[in-house]
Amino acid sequence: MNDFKERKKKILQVVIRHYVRTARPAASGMIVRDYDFPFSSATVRNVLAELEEEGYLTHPYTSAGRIPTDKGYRFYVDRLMEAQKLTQEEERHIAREYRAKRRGLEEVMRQTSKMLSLISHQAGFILTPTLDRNFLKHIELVALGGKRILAVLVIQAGLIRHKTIQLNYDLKRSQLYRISKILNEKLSGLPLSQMREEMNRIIEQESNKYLGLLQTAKGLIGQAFTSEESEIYLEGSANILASVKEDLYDYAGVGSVFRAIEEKRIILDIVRRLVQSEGVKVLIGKENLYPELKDFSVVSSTYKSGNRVVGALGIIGPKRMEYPKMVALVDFVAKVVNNILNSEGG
């Protein structure tokens, strides 16, 4: 009985693997001569059917050969599959890459979903922490003329984030830096969800001659930092038209994928339910919940500040996709992620 069952698992796997890597439906005859399996073709024949009818495996038309189902994959991904890592060429091209960049929050977001986007092929993609789970390191306020601020953030690890503020009213440059050294004094070190509060408790203690600026400060804070809405950045979705062109039976949903990552508002709820919990997760096929994915995966994983979940990242593309190496893949870049995130000086 032990021996059927390893045999199902084996014959199921090699459907999986081979389907990933022609797109072409598995046949009994197939396996038994290609696969170098010491089994009958009729034998194998019979473990397909029974695949089939337990809801692993499916078929595309009659007499076809047989390809995995959502279930296929998902006992695939959960039992099967084997761990894999990256190349060190591979991982020493990702830090390469990062290093030659600046630590501005947007270009580290930037570079992340492109960088998942070369090395998958797929739709690379990445949430942004919300500013207000992250700890304040410096503020400067920049003059730029026609009632314009810059507005720039410097958080953890130096990472950059800046806002341009239209005003009603004018401030000299003198105010602005007067503003800056307050904001620094009173704020620097603390999370920026606390930052309002804080002003508002320094104003309510504060009478001297400081305390209009303070109160321009806490306007300022308001429209340039607090209670802002992640972002995602997503790169690469022209590829998820090419890794499909071949396979005849997810083409017709292209399209549909296509209008979601457009929207991006179907990819950030998604990327939002996954920042939930920790580590490599992967959502195949109807997991996802929305129509518009039921051909697509999901493979993501949470990186962190200090030790809070502040965002996800990961690659869209084909249930037919590499799954050992697409898990090694995400898994690293949020390590890489990790690492700039909570690195000591910025």
Second form
Protein chains: 2
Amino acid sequence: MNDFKERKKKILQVVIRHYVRTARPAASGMIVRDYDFPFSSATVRNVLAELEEEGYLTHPYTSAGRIPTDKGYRFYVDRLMEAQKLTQEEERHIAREYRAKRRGLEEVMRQTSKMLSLISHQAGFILTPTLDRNFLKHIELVALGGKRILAVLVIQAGLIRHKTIQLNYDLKRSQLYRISKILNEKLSGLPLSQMREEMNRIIEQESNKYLGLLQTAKGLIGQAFTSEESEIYLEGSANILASVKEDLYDYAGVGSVFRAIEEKRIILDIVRRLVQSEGVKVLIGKENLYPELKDFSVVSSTYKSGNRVVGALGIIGPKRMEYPKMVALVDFVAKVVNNILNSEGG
Amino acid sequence: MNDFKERKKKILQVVIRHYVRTARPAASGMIVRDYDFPFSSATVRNVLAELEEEGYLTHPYTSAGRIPTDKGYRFYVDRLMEAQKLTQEEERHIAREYRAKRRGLEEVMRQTSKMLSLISHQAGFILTPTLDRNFLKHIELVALGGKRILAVLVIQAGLIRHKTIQLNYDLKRSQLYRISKILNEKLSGLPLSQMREEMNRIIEQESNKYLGLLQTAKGLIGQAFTSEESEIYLEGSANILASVKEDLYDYAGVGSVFRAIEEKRIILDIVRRLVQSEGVKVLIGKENLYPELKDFSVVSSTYKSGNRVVGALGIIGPKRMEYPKMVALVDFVAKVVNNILNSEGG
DNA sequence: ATTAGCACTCTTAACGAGGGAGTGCTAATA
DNA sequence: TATTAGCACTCCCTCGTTAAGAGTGCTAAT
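Taking the form predicted on its own as the starting point, write out the structure of the form predicted in complex with the DNA.
All chains and molecules follow, beginning with the one already shown.
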């Protein structure tokens, strides 16, 4: 019984590997031939039929070889595939790229999504950190002329958020300076998510002293923290076109995939769900609930700031992808990004 | 003779319009039928043959209809096509989108490229302003903790450039404040391109007073102004996929187009050349010198800050595009962006 | 439990024929 | 001289046919 199961697994594994490599359905005869299988093709056929019945495989038409279903891929990812490391060159390449230039968060984001797409030959992405539950280190208000102010929030080393604020009244430079001072005194060290409430509390407590200024400050804070959305950086969607071309079986829906990728909202939503927990996650085919991406898989991991998960990164590609490699890549890059965000001047 | 030429032009125009609309070669009979042409198809055939001989048209095989060459499109754009306006709805739509949320330059950039792609059904793009020759209004240095400083350069209302600077020595907050003050005194009102030299001059003149600080300031300026590259925002490349699909004659090379578009370097280069002069420009097929884009056209215009051209925006699509419409769109959006950049608090 | 054998299915490529669209040319016409 | 009718010719496209090939599913034998 155990022996039997082992063989079945092995066959499933071979089918998936073959299909991933060649984009052609795996045939029973082929499996026996190419993988030195100690049984006849007929036996393999029986097993394949079982696997199909149990939902791990299908075939596009009666007499084609087998290709994996989502369930098949899922089983492979969870139980069958062996961990893999990137090659030395690849790791070196990544390290070098980051070393070359990395100033500011934006650069890191761009770099990362590019990196991911380049090595995976899939579309790579990275979410900008969500910082709501992180602590404010420092706030700076810069007068931009006119009625505009630039609010710069320093959260962690390397993590900066800035936002232009449009006022409908004038504010003298001296006032701005005083407000800035007050805000820093009162708000530093608090989590970003509490800024608003905290402002209200301050105003209640200290209403006597400098009410006008505080009201102004409240307005500023209100504007600086509205619509605190994550952004997504995405590179390499051209790769997807290429890999779809190889695929013989479903050309349809490439357009919708592209649209979905470009729209980014969908990706954002999918990834946001994955951020909930740490570590490398794999979403196969319909497991992500958007029909536009039903023929695609997402491999992603998270990165932290301090000990808090603040963002995610990963790759998107056709279901038929080299999962072990992809997992290794995403894992590695996540670690690199972690290092960058947490090492310097932390 | 004049009459003769008019007819020829008319026929060229009809061929182009037809091909743009339907993606099918225009046949002599078809022209007569669909456009109430007061001659026989034979006559038209003669003219078509002439036009082909002169290089304005080709046909993909002996007995297919005619399609325009680059030269044909060029003539159409320069001499034949009639100016067109966007529909009321479209203009309203654009205006509304911009009104909805526009804080900060980044938002405007993103908005614009999205807008362009949405209405044109092509890939839309916009270059961020190149500000080298604009005047510095104000400079602000923000300590980010560790050895990092954020330099915020205010150039015009709405035009802000910021850059994180990595030092390899510590800088006290008081020092930073003094440096900031000096920089503002000495550098405000100068063009960005002269910052470096100006710093050197200042140091020479005032070396006696506070040499150390000035040297530090020089370092900061040096870093803040290096690699002042334009960025490009690009949306809607999925649209290109769709329009290529319609085309029967050249499927090949879609991959390379996508790669080119995503790489952005090529687009950047092409557009940068177009920025030289004002107004709407059309580049047809091979006129842009990159073979990857030989089957595509670029319609672009520039936008200004003050009275200086600082950036470009436009759309990219297959040669077979509705030029009049595209020109109208690009023109309109360029004007809107101009308004935004120059109106408020200017 | 495994396997050999074979019929059956479906794909793919190649081929050819027929129809159709459209041109190019020539000769007639206004 | 400019236009047009007419017609042969070219080339594509579609469809049906065919043949080969790949691979399965099943049955019966081991």
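So that the term is clear: the rigid core is the largest set of C-alpha atoms that superpose within 1.5 Å between two forms. Residue numbers count along the first chain shown, from 1. Just so it is clear, the structure is predicted and the values come from calculations on it, not from any experiment.
Rigid-core frame, C-alpha of E185, shift of 2 angstroms or more between the two forms: Yes; E185 is a residue whose C-alpha shifts (by 2 Å or more) between the two forms when the cores are overlaid.
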